[in-house]
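First, one chain by itself in structure tokens, the form predicted alone.
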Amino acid sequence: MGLDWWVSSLFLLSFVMLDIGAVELDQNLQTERISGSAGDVLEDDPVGRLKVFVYELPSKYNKKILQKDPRCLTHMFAAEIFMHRFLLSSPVRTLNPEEADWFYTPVYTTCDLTPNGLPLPFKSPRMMRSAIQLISSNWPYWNRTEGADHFFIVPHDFGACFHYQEEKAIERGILHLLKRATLVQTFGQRNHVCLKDGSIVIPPYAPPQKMQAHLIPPDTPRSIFVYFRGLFYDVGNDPEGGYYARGARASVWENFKDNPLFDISTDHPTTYYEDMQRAVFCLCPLGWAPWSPRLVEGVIFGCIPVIIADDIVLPFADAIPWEDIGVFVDEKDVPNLDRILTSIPPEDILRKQRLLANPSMKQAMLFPQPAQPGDAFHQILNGLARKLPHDKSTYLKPGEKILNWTAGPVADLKPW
């Protein structure tokens, strides 16, 4: 197809979108609710299905981690700082260890950055073994089951693998104490070692009120038709390129950045989200790990996630509608990405506009203070009031033992 097509369809759609712009949560526009069971999932109410323990961990796990570096609300990671501070005030909380269904340990394993801001992994294993050493010898909830009725928010690169590349994820494993514990993280990906069965898969942290700051008017045209910000290649941690994003990243440039219907760059403008309020379609393509905050500021504001990630699990996917919100593309298929796009019908783009202008879809992707109905953490509990009544096998046998203390590479045995 010609340049000349090209333009003209990209003008066509920028007054088709008109009337789908960013929309803030509250606001009256048109929507479509999600049909089926997976729009009475997203509303769910869990308060009264379920009642949490919080284990009360000296600060050193917690809150003196986090004054020593605030950087850590603010980063990607952060969904463990605000999950312990919702469960705090949350109904669902109980002080009565006897009565609860789930137990939670507040370790912050991600707040240990770099200058850069990038979360160290390599502290973790050994700080996360030694609070659960710590709740196994405190109280008798962990020793009845092996931490099989406890959940952890692991959000760091390749969850409780602890490590943020793949290769040594995997060589890793996940920390075997937490072989039996519901994990609750932001990386997905299926067939993955590093993403067990029963797994809550999480969005990342975003900042709300950022976001909120940064809206445009829901007028506004969305006259770019594809965009991204962000690296295609990491040379230093990849020098020779090709396993970073397994290349899928580096694709996207090398085939389209000279397409004017592609605004893409590594540059990081200060109108970054008014810019994807102004788009169609932001790519979401898997760097270090498959997953990214641009999932969540894509449907925040009403910008079309096109996911290239193969075998991703995305958030909350048993009520979040991704096939119907986004576009799938494989990673092989990156060099056709145009003609894929141009090719979706104008009124499936509409369609998939009016479910990511649905409040309730919104609010499940973002963690708010104070905590609003249907937000993300209220999406975690009602994952975890899906999982009960806990199974017989939930609970050992008496002198029955099946998690190995010592297993695992022997850096992690190290005291923290």
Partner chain sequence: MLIHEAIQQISTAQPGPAPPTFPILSITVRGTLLKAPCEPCGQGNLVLGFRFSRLVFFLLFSNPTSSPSSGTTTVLARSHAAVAFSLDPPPPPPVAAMTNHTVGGVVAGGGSRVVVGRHGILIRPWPHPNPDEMMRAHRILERVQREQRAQYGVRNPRSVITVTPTYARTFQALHLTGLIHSLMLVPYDLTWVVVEAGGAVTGETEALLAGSGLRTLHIPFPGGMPVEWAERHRTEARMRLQALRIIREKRLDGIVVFTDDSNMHSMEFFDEIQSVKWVGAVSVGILAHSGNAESAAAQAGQNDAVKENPTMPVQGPACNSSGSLVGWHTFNTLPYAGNTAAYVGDRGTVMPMKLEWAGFVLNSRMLWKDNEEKPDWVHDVDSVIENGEELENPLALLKDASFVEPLGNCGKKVMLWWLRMEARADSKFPSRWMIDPPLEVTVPAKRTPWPDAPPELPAEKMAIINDHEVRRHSKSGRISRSRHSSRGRRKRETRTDTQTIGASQSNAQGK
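Given the form predicted alone, state the structure of the form predicted together with its partner chain.
The text that comes after this line covers the one chain and nothing more.
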């Protein structure tokens, strides 16, 4: 009798343990656990799994730049600054470089802003190069691995290609000196020159307090089917259309401007965040680059993101199963967007909403100050921890040199 009881209880326990994708009734909320290709890793704690050493660079690389322009703290590239601040006070930081697994170089390459607030990438390659020269001459750790155990945050449009225009970015390619380093960037597109293997894709920075301030009661019925606010034609830079967004946004407008299911316009309403919470689908089409803060906003507000960007790589793709959460539409299928969206079975839509309602999903997209467990900072560290231990090719044999310090456009070699 006792054995029976043990067996049955063990059976029951195993059932509970194995039920990974179970629907959890969390108080009143129905959410679903999120596990991507790397497993159920969203809630992992990186503390104790890696050690990061932060180089002390002269303030002209970070503090002075920020002082010159404090707008860098609020634009969508602010992740580089907040990551630095987070690492300085994080338990994963070590002051002993000998025991560090990863080395971080705090250089704010995206903080050179125009009067309109757009970052200029023209000095960034030189700034990065100068920083690397500094760390390679003052510390032995760069030369030990030629950067293979170093990581850099490059949240610019096309990452470390350091240009906002795609053709120019592709031409330049990733800065040669960063060839072996791990890049943490917002840009992600498969088979693209500017996305290196082993890079960690992160969401763009979106102000968490601002979004929390616009939450509406969750029982407000979702009555908008598809929602989008933004440009369809970039009249200033591409008046004829066809370049901007590879024509996809223009196609959305032309096909669905008369469709009452699609609430799309170029307006700038003050109720933008509230409207997203009243919508079932939020379009996240590419612009000049495939990524946009709309993805983050859609996740926070529970609006299923409809991603229209061929071959895009979304943030933390190994931890978050984006195919289950969002809807991916090929750019050539945009004219059939209404058919695609209305033919999704309602159970799938409800499941996606459950996944989006998972608080760890929302937390993973944010950069809150101060940092909270499960947020984007921790996901970056988890990603770095998953790349450990470094394999043998990381450490160079004595005398071996891989990087060519004179590669790249001549203009980049000028000192900064």
